[in-house]
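Next comes just one chain, in structure tokens: the form predicted on its own.
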Amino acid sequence: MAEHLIVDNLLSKEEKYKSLLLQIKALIEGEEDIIANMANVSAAIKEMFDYFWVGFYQVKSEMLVLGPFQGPIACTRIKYGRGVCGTCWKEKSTIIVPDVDQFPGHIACSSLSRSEIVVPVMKDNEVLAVLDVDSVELDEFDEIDSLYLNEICSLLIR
């Protein structure tokens, strides 16, 4: 596990994504369910990252509902246009939150996240979840994240 961990450290952010991209697509091949997909690239993301909370909201009654994540307990319903996540079903396009003290209007499911990257999951041209990934770090998401994080959900609609 410790060498796992030093070639991960060695790989730059691009090249984690691409292995990434690699598993997930072998984890998710051949199923069909939604909610497992969905609970194995929360798990795949925090373990090649090592980010403070990912997980999906699901739309469901008009509202975004708690899905599968990985990280500390989190708020379990969130309104449309509300936070981060429901700015991002609204706009139906990614979020990068560089400071989530700056955003209008944050959740703040934990005091200890400082970042967030939410990501809508898309099906003719309708957002059926989103993505969210928390980081106690400042500013660290930027574009090749939200490349390869759009990339990861357009993988889990077929």
Ligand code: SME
Given for the second form:
Amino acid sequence: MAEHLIVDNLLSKEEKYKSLLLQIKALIEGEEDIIANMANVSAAIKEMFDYFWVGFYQVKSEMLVLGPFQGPIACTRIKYGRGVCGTCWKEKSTIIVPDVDQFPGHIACSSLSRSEIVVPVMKDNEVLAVLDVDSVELDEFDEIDSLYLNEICSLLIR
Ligand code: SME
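Rather than the form predicted on its own that you just supplied, could I have the structure of the form predicted in complex with the ligand?
All chains and molecules follow, beginning with the one already shown.
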């Protein structure tokens, strides 16, 4: 692929995230309920990119429990250190998985999901929740997604 096409691609993704950030800031500004905000954030990301599955798992009683999401039904509980979400919780850092079949212990809620990114929602160095975004395409996510999804997650914390 010609280099300018790659750059155009990245720019358009970045422009989408910039517009998404403005939308999400406006949505969240007047609402302090984190569930309401997670619900709208999931919907806004799904609408903008049409990713396969977008949603949150919240840390509750030493488990990740399914929270607000957009997309097909998903597994409800994930243990610490298990799957991509549980690993994100354990490592307190963003995980990009270009090919879910190559991630040991990946939890397949749907066989249609081929790549994913999971971002921690942190407060005072503790993980409160994780944001999981799944795509039907291999290698969908990169540092641009990581940058903006982390910024979006930081907006959820007051
Ligand atoms: N794939 C995730 C599980 C959550 S679903 O994909 C919605 C994981 O391995 O943690």
